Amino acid sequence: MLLIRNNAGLKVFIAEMKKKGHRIGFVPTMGALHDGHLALVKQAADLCDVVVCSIFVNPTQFNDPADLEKYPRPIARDIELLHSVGCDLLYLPEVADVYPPDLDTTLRLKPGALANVMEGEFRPGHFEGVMQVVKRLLDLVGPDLLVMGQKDYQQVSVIRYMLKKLRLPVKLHVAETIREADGLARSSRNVRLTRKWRSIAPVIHKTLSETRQNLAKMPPKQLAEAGFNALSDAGLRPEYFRIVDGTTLLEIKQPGKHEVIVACTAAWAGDVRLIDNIILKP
């Protein structure tokens, strides 16, 4: 696995790559990687001949500076596991390689409710920094596939409308959330999880796989507020659990008129807070 740190080096490594005719996959990341981003990196790799990750995080993508500074960078064990799961290429870059002083990266895209509902309701500006990155990142990579998690459901919702909207040459490959035996999606913010925490989370899932056992018998709205419920009951502090549309996450009352329904939720457990969601339809 190579592993390049500057625009230039990822330049030349990508035209070679190009110029053979390859398929090039590419993996986005912000490190402290997990069971979930590997499996992200085996399916690139079933899918395309060249597999890049890049690890980079984001600075305009958190509202809070201290979850910023917290959050993890296991660098040297990241390196690890990407070389073990055949990752070709690791780009690693710096701030001002993403983000150039010379160059401006902002987006003037409105992605309308599907960044201003649920997480844009308690992370202002999240998803404006979410596409700003993902739209840089897939310049300089200028890869055929993106690859991303279904646990991150309203960012892929987010990205999918970005690449349609600016007609970007690239396909979009959304692969099952990767889980705990207990069903606890894995993350990297799970490593901050003390012990009782650790205990609790998984009723996250649990309560998410109830819902979608009781979407015929019970009222969006009903099934929401249970489900905000019992993760109250379990000693989580949950921001949101939402009944809403696959493609437009707007709140649904009628699930027949839809013919794709997520269930979201995002809670803190302790100080750690967790999202998680599950296709209720079809």
Contents of the next structure:
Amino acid sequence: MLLIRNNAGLKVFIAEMKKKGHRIGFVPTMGALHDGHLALVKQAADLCDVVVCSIFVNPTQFNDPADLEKYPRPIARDIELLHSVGCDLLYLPEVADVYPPDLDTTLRLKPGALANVMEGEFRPGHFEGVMQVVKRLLDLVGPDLLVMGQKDYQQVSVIRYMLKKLRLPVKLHVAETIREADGLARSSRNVRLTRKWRSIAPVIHKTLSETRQNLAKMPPKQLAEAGFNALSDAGLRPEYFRIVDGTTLLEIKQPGKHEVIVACTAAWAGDVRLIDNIILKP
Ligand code: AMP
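Mind pulling up the form predicted in complex with adenosine monophosphate next to the form predicted on its own we just looked at?
Shown next: the complete complex, the earlier chain at its head.
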């Protein structure tokens, strides 16, 4: 595996791969890698000739400076893990490489309605930052395939919208969520959970799964309230628990009228914010 830190080196590598006619798969991450990230890399390797992974803790998508500072950065371990799953190139830039002062990296595209709800309500400006960094990384890497996780359902929706609006020539592959044995979605933030919160956190997936089982039995509003209360009763501090249309991300009233329905939630386990979702109706 090659490790490239600067844009000039990345450009040479990408040009060479394209000259050879190789299909490039790209997995953007913020590092502190776990099995969820590694599954994305493996899927990119199955679908493409070359896999590029980036590790960049993007400051523009953090609305909370403390969250940015506390974000884990075990880079030596990350390099070993990527190597072990057949990543071809790790792009490890500095902030100045992604956002050079002389380059206009602002994105004049508002994610609009998709970004106003859920994560957008509780993390103002988050999706503007996500769109900005993904657009910039796509410009630098120029992949054929972008691989992202369903774990961040709303993020995938916003990026899908961006690819379409900007007519970017890249396909999106969405990989399913990888979980711990007890159902907790793998997340870089899980390492910050104390033993107490780690034992409580699986209630998130348990509650989402129960929501799926009960979709036909209760009106969505009531079901969402029950989900929210179940998380509170377990000791978590939920921010939202919503049952939404899988395309618009707006709350639904009548399940029969929607093709895809998703339950999405965010909750604090102590000082760690966890998000998860489940597709109720595919
Ligand atoms: P992050 O490093 O948290 O920005 O995540 C990088 C990519 O990995 C995103 O596309 C996430 O959706 C994806 N991802 C994060 N956690 C998981 C998981 N448990 N299963 C599958 N994909 C994941």
